Amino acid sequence: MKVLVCVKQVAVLGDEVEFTDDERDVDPDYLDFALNEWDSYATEEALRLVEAAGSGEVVVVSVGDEDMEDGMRRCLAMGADRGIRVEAEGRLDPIQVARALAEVVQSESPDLVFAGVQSSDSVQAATGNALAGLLDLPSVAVVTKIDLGDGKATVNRELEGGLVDVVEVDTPAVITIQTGINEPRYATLRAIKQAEEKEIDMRQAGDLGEPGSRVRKMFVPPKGEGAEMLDGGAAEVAQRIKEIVQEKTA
């Protein structure tokens, strides 16, 4: 069994934050980068599928500069056996990253593509979901519990409100991972110096188009006057949304 596992290295801001001259995006030096939460579940995930099976490989694929193998190597030393990194720079959107991902998904054929629902800086969850796609494979989002069969896979999808739904599926599929399916394990530190001594296989990225948006601006929002609260019955509080809806852009 082979499991493909796609993961990121996240900016994560600090209590302080500054932009950069131009005012598109946060100064590095107010950064700290980290691996994506929701990543490190979907490497624990592939890596418990992979024991079961009791042969097989995870192989996990980041896309960006050199910077991004911080986090791949803290999914190595959790036990991941092969990392690859398609070499891109500057700001992506999700569609440029699901087609430079697409490719090494065809190259390398595995029988699960897994990827977090979302990271936690861009919070688009819409990676996976394009990747799939791309592929013109069956997908599930928001996954919490997998089960493996002959040729599929049946799963346990989260829905709003605490609702579950079980989804039978195809394999290969493209599966997001939910934060909560499992514990994801300590990397011992025999483990750490390991895969920092494991090379890591770049590949150039292809033609990955033009990006479907743009960042024009960021700033800190100014402090508003505060919290107008609504009473009344539905359609009062209804009505006057449409007031403040109304003002607002006026």
Ligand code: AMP
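Numbering follows the first chain given and starts at 1. All values reported here derive from a predicted model rather than from experimental measurement. For the two forms, the rigid core is made up of the largest set of C-alpha atoms that agree within 1.5 Å on superposition. What changes on going to the form predicted in complex with adenosine monophosphate (AMP):
- After superposing the rigid core, the C-alpha of residue 238 moves by 2 Å or more between the two forms.
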Contents of the next structure:
Amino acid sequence: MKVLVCVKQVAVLGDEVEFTDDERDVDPDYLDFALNEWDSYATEEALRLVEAAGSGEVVVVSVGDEDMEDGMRRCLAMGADRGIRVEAEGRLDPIQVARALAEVVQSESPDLVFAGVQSSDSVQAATGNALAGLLDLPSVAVVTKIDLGDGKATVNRELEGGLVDVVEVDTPAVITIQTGINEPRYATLRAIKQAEEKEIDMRQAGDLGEPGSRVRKMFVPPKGEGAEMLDGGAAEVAQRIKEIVQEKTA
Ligand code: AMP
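Since we've got the form predicted on its own here, give me the form predicted in complex with adenosine monophosphate (AMP) too.
The complete assembly is shown below, putting the previous chain first.
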């Protein structure tokens, strides 16, 4: 049983934010970094499935520069067996990341591929599905429970309004994992130390192509614009709302 988990070290905003001179990104001085929350749930789920199977391995894969390895080490400390990092610099769009991940999936032939539903810094919610598309594998998104069968898995998907879809999917498949599917384990200090010794294989990406989309500007929208706080009792507030509606519709 081999599960490959796509994991990303994400940028986390502090209390203050400044942008780079070209206004297309956050100034790195104003960022912290951490393992993407969704990916820690995906790693935990992979570990549980391999433990239940009694044998196998969990391989974590990241596309990016050396800083990605901090997130990978977190997963290795949780119990993942090894890591593969595909070297890539700069901002990639989800299709480019998926192209790099697809090469690894093809070389590893896992029984299952996990990705998070989304990464908290780029919020594309696209990479897992793009990967499935490139590999021509079935994919199931926003999964909150997995039961493995022979050549298939039965999974719960979270839908709007608290509804649950129970889906049977052929494996290998790409599954995007939702937070709350489990409770990710804490890595002990000893495990964190041991993870430093675990193998992270570095690979060069093939041709990832040009990004099909580009960030042109990033900004913080002005606070309070378009909102007027109304003070007073109910009648007074209702009167003011009536006036506002009349002004806007006049
Ligand atoms: P996104 O499509 O960027 O919202 O990310 C969704 C999921 O794709 C993440 O939770 C990861 O599992 C995976 N992913 C995104 N970017 C990377 C990356 N650079 N390296 C590895 N996995 C990634």
